[in-house]
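A single chain, nothing else alongside it, follows as structure tokens in the form predicted on its own.
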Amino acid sequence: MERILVVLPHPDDECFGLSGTLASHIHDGAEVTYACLTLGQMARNMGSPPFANRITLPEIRTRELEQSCHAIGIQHLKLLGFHDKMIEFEDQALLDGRIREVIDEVQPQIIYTFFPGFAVHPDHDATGAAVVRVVGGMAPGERPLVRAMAFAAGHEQAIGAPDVQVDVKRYIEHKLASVRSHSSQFHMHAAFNSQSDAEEIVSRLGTERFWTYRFA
């Protein structure tokens, strides 16, 4: 059985660019753990109209993750308990070694990540940092891939274009059910309910992209 391991700093950070390939892993059999290392507690989002505040937010957004991962199949979540926005700033060794921990209770052949220095936000890139650190300094031949995620203006003059692109068009239910889940975050319902908007939302969100990291 493929086990597959996914490393992201926020609820909702797997909906948009790996729910449908996460759904797919599954559906030939994968078995997937998310390690989800914050709450998301400093989001600004609360709902339209909200529905949430700064107290009731981090069980909210678990809640929300929950549903999510029911959406997709994922059978194994695991909330790390790190800070929000603030995971670069976060002892570096505590945070490698628990994602160490993950990593060797799983023993997953990929892992999904960001890729650091093309993901945007300070908590995406130093969160891919991490997987790199930590899978980097594994022996070469007991690494798993690290398949990660870009988006940030230029990545490709960077990086290169991706060479993994799955095209996830039948899984794209599970993925607008995952994208629903996170109710306090997204805005974009009625969007994602039109029938009439089914083509542009298929061709907007049918194929997933991601890098393989390039170990030296």
Contents of the next structure:
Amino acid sequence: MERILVVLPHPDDECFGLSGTLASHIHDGAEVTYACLTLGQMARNMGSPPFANRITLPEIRTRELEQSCHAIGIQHLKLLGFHDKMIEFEDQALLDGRIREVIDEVQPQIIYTFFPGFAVHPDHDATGAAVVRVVGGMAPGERPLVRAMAFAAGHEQAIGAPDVQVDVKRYIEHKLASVRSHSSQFHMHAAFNSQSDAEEIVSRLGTERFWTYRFA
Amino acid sequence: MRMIEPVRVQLLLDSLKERELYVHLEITNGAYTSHHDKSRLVAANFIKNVPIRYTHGSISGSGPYRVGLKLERGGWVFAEGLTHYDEHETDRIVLEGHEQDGKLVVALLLGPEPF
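Switch from the form predicted on its own to the form predicted in complex with the partner chain and print that structure.
So here's everything in the complex, that chain up top.
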């Protein structure tokens, strides 16, 4: 059975770029573990109209993440307990050690994370960098594949075209359900739910792109 | 959260003065600001769970509101752009500023336990 590990810093980092691919893996029998580094407690979105605040947000986002995992079919969720926005400042030995523990426990064939340096948010870049450090420190024959998401301006000029493109149109309902789970973060435009725009939505969200990280 | 009622917030500020508190103060314009518009700068800061004790605290303005706290050792805490407060809190103060689209830009929390 295929074992897959997802290492991302924020609840909702999975939904737009990865949820369809995960649903597809799970449909094919894979077991997926999602290690989410923070509770997204520093997010600016509070719902529209606001229903969360700085105190209630971490608990609300935890519940949203559990719903999203349920919608996608993810079997295991691990909350690693780091603080939102602080990943790049975290004690690197502690951060890498926690990620290494999860990798040793799950023994994944594939890890999904962000491409360090090309994922815009400092937490994204720092999470991807930690995964690359940890996997790069393993013996070449024991390394899982690292598939990374990139979306910073100019990323294709720097790292080329994605080598993995997954058609996730069959799993668009899983993906939309994942997005809807994070209701404090994404205010669903009315059109998003209407049939007339379904085709446009499917074409926009229907492909997910990854770069396989090349270790030197 | 509800739109700030300054009279109510002032009562809360008065009730917490001269007490050992923790403060959380932050301002942010969002990690994606320069991703969406290169001419702009991503700027943010926060200070969290710092012990604080104020001798005077007041809310000012006609909305959005400003809050200033005069600290016992001569320091100050200031926040501007506050729009919402949590009306259910009695032993803590939760003040936030939300933009039109609901995004948080500023937060000031005061309470006897860490946040």
